[in-house]
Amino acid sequence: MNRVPDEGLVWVPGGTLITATPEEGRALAAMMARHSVHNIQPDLDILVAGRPIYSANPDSLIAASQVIAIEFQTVAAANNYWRG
């Protein structure tokens, strides 16, 4: 199997949800979403084969955006962004 590298299989990149800014938090949320996909499907060949299908499907893109939004809620809660 052509496997995702180990650094792509961590659940929380960098080991912390704390970020300096909301912008960094949003980037972390997107990275966490990607890492979740890699942990669920670590075979790169399967991931790459599916990209042409989901990358052109509006429903798939909206679903991906929803996952990132949920991850960002987690990061924002850890950083108390609503109090700033």
Second form
There are 6 protein chains.
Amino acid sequence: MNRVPDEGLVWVPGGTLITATPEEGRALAAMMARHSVHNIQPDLDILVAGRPIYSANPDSLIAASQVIAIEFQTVAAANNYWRG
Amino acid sequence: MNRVPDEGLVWVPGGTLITATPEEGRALAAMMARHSVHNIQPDLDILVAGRPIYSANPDSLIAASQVIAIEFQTVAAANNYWRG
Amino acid sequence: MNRVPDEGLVWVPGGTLITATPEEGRALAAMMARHSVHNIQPDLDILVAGRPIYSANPDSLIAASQVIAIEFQTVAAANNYWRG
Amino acid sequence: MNRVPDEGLVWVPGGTLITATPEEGRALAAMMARHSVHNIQPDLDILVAGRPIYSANPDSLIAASQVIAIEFQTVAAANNYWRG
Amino acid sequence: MNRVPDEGLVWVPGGTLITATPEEGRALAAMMARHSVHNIQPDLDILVAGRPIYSANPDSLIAASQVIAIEFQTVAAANNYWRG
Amino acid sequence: MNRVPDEGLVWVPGGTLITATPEEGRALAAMMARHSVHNIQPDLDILVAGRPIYSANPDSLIAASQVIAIEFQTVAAANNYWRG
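Given the form predicted alone, state the structure of the form predicted together with another copy of the chain.
Below: every chain and molecule of the assembly, starting with the one above.
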């Protein structure tokens, strides 16, 4: 099996939910969502094969964006919404 | 690849979740949802090709409106619901 | 294009999440959900054509009612659940 | 059109999210979900025709139970989880 | 109709969201989800007929586990996450 | 029936939502999601048969990652987001 590299399997990249800015927080949310997929399916060849399918399917793109939205709720709350 | 312009890839347009009004907050939520899609699929031609498909499909429209609803929960909480 | 009238494109009808009663709050939630759809697809003819499809499909009705439920979570929190 | 009776179109039956018990709160959540569907599709004949379809479809039943779960989150929070 | 027994129709088994442990809280969440389905479809024969369909379908299992996750959010919050 | 081992049926592995780090919290969230599936379908042969289907289907992977995101919201809140 052509396995996803170890750094792609980290559940919380950077080890913390705290980020300096909303922009970084949202990038973290997206990465967390992606790494969930890697952990469920760590075979890189299968992931790469699926990419052209879901990434050209509007419904899949909407579904993927929803996971980011849910992860971001958590990251934003952790950061008190960066209210300063 | 005909790439989405850089400003369409910003995760949090404006760099903050704080907005003056609920109206602006909801517009931000919608833009954040759209930019998630851009980041997952930055090829503008594929995005443009998908537009007539999902935007005439009631189920896709419902799904897309749900992502906005989830993003808006975060933006509204960040703004203490604009309670004033 | 036969465009949705401007008032159907307002993100937060009335400009506030605060309502006098839960009944009004839930009506606002439903309207916000509908206006999200209008903003994604502002062509009235396409919307009208889709109506008989989703509104006679139980799964679509369930999906639409879920968006209202999510929007209502936000409106209800904004109003401190009208605890009085 | 054979219209859903007026009481089936009330957004928040009873006019309040506050209930005496979790049992009543969850019954309210279910009723709110159902009334959302009524408001989107108030034609009783169409609703009655759809009932045998979704109510014998496991995926539809799961989807409908999810809407109740989301509505209940709101009702439970409104009641401070009936912690007493 | 071969009806689900009365105890399977209770919305909140035990009448409270408060449990001694997370383990019991999660079991309650799962039971609440199941009882929602019973209330929507109380015909035991239809439920039993649907069981082999959804329980061997990965997508249905994922969907059902999501409802449990949502119910558990409510139960966990009610119990202050059993922080002790 | 080739039954899932008892430890795979524990609703909250470890018996607590509290973890030392976000990384462990997210791993717990993923395990909780998986154990929900085990509890709904405890037949190991059916689960193993379903694995190649959903794990090579991008939409299923997105759906599964969403359940993890929802579970993680609960675990993260329980841990006050590990703010320290």
